[in-house]
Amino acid sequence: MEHGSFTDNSAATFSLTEEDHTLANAVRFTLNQDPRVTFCGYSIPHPSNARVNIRVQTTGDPAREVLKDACQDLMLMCRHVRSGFDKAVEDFKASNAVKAMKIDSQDSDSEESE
């Protein structure tokens, strides 16, 4: 849900249900790098309730489209990340296989030799 001015569209409130500060302080973060936003920060209304209000005043953008693009952002970083996690995963994996094998046939060495 969205609050704000009909006249003016460089400032609005965004209720979003169903979040907390995890992914409000990531969205205040991306926002933050954007230059077009001048002022923004969230607050949960009651610890209760599963909502963040996040509020984005900007330089004379349309608010809702910044935060679309803060967005948008966000979710291209997560991938970044997720693909950078799940190649470190492949590369753990693939070395501690090698790793397993050297042990294995060091074992065997050491035991034909006995």
The other form holds:
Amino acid sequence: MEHGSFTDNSAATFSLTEEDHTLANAVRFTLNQDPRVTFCGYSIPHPSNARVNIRVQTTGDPAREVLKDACQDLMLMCRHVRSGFDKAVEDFKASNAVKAMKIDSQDSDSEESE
Amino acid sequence: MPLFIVEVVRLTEEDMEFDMIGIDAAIANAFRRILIAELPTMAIEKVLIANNTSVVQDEVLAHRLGLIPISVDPRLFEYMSENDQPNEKNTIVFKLHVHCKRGSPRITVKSDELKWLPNGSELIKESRKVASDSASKPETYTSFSCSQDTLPEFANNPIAPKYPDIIISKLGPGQEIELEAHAVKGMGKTHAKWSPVATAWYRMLPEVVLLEEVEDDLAEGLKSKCPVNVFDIEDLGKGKKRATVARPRACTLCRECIRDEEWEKRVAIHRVKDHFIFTIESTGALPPEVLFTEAVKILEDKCERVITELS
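Having seen the form predicted on its own, I'd like the form predicted in complex with the partner chain now, please.
Following is the full complex, with the preceding chain placed first.
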């Protein structure tokens, strides 16, 4: 839900339900990286309600678009993290498998290349 | 995105330790929060007690059963909402029937006594309907349309608690426990029994910097002060020694090295702002590297939800 002015859509407060610091802090960080953003922050009106208010003020672009772009950037970051992590796990498993084989086999010539 | 590196330090079936370099604290914390509270797992929720003459009260027994980790992949099941019937897609049924006979010594009821019932509940519901239905199968507390062990994932590996030696209760002679437990899918947010990690935490890499050259006796003194041997002595020949920082990763930030007078200007301790050392300890439902990948997927899903709400 967006609360803003009808005339000036470069500044708005977005009220998200069923969210907490997990998403809000991450989105706030990606918003800060965007050069179009002059001010951004989030608040939790009451800890018993699962509701987060994210305030975005921009240099002219509609706040809604800027927030959407920030979420897209966050998704890209997550995909990047995932691929980096998967590769690191694979490399680790492969290097461990090689180590185990080296310890097992008595002759050092039989090293398998993965 | 500027340089982002992941290095795995340790990976076993139960826990893993890895480094993430080049990420921000907000994202790292988001992953930690999701790992603890928003990854779904299966845990016992409803316990139907037919007979309990043990010294452990019904509700305490049910509470303990809920906390037992079950070794099954929660992605194979669906959530059960309040209006749903319990069926083979959203419930796992276990049975526990232990009886300590008179004259025999005390029994300890361990979690391997929980037997999986792939065909669903066996307790019969008492219903008002008479005669006309008596020819068909009596109604039980779950409605399984097919047996769960026909599914390929469970055909040869039965569902069981991850650790078979968890003590549930103790029985004296003549005491009996007979109950049926239904496990459903849930998230750590609702109750900690649904958390897939024993815990998950991160710390930032400590950075220990020697501001001045620390030589000879001072070097020896510095090395002996540190309880985890962060410093090492380097021989420069001609009897001169110098202290170097060998293992900053082991530093626990106890600040012993800067406690005394004058050391503050020789040693500086701070943390590297974007180097996170994550440790994930799994309770057994999923291996830790799968847990982390699922957590990242969940963060992506949250972003997508926001985007669709905005559009």
